[in-house]
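A single chain, nothing else alongside it, follows as structure tokens in the form predicted on its own.
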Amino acid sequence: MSKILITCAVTGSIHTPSMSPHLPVTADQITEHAVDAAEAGASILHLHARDPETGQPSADPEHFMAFLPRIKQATGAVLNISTGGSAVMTLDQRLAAPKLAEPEMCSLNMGSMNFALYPAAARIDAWKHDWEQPFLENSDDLVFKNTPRDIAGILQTMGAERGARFEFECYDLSHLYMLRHFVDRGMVEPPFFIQFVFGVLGGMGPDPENLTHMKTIADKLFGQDYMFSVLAAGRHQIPLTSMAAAMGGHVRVGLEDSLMIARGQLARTNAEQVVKIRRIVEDMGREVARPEDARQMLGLKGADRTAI
């Protein structure tokens, strides 16, 4: 099997700082998250950004650029920015930084899609900022919005214009389909990075299932020229990134993804879950990749071709 890529996301949009104490929201403690994650085998490191005071989550460039050239001056990983933001903002919102960045990874939504996050609310018994609750609970009426016309514009701006490539993240089997009609168009070239996402209400269910025929499906549509990794969300983390990497893929953990480290235990640090999926790939006979394989895995541009 080839070298595998472990992606850990650091922070997100999801997870809200009443969830746990560990949650990085400060520039400081995204960054040492971060960086620790990479010492720990991540080479891809997916970025949002958060309001240091409130932990809310934030487009402001001024956010992201508080700790990315910190990140990047103190490991070698590939920087991989969020161009989804949160469901609540506009796509300029989302684009701010990413175009600011110019990064050598951007993450991309194939499509739109209910977002339901409210579930989570009834699991909080006390709330640290007035934002949480009814962010969590409003999201019985939210769509994450990304139309074709959205998507083309985000392949323009940053794939096309700066230099980017993109880490597609496909909720469900029609986001496969999304991409394979922009790759029809010439807007996507190989090798494609494709993230499929489980466990998400509104997305496909984590069912192993539901794993074994999106790759059967990406594997009709893309032959050869695409790479796979997963991400499931909570307690289905483990159990399908573990899958993911005996079937030949990559695999994503981080804080963003799930708060936990075990049953009922809160990770402390991403590192912590890079550290586990990492004992687990390499105990499959996997190698895990470092930042120059990434790269060149995945054919980018080079971190000194960047603005951060």
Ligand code: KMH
Second form
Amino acid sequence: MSKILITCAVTGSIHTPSMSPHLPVTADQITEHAVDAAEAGASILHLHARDPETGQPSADPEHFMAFLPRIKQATGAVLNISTGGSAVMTLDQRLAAPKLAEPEMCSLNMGSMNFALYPAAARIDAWKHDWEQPFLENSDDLVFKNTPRDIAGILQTMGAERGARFEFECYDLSHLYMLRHFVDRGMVEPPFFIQFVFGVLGGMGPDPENLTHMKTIADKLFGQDYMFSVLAAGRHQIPLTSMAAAMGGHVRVGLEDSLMIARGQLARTNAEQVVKIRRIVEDMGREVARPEDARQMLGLKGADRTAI
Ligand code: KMH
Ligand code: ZN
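Return one more block: the form predicted in complex with (5S)-5-amino-3-OXO-hexanoic acid (KMH), after the form predicted on its own shown previously.
Next comes the full complex, this chain leading.
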């Protein structure tokens, strides 16, 4: 088995400040969490920005640029900027910071889908900020738009024009076939780094059978040309990522995907989750990839060829 890539998704755009006092929202907090996660063994940092006053997911390049150079200076980790942003943002908004920063890696969501966060609203009794409740509750009528035209545009703008390589976010079997379609159009080059996403309401559920089936179909569609990683929402994070590691895949953890470190216990830092999955995968005999390994395995352009 290859060395294992640990991605840490530091803050995301799903959770809100009322859910955990430990969710990083300011540039200082995002920087500290990201750097500590890299020191704990994450070779890839998947990054979103937030408004430092309200904690609201932000597409503002200034919010990104308040932490990206600091993280780059402090770690050798690969900086991977989300192009998914938040499902409530337009595609132009989602692309503003990635276009400016020209990172080595970007996420790329492989299909349009429901992205239903509203069940989480029912579990919150005290709201910290006004935006949070409508943001969560209105997700019962929200489409996360990633049409073939959107995908082609991101491949062109970030890949062909800026040399980024992708974390292909696949929430469903159908998204693997969409990726294959873009391979057939000659718009993506191997090796493909495919993130299997479990547990978003609107995507596939966190059943182990779904993971084995995703791998079976990905093996058929991409053969030796791909590697897979797994992220799973909430309490499914560690069971599903551990299963991926046992199957030869890679793992993603971080407060974007789960706020917990154990049953009933909030994670205080992203690094805690990295330490936990690192211990598990090393106990399985997997060797953790360093950032240089990640760059070589994924064919990245190098940190010196970004605008960060
Ligand atoms: N929030 C995750 C479910 C993205 O940033 O492009 C998937 C994600 C999307 O990380
Ligand atoms: Zn993300």
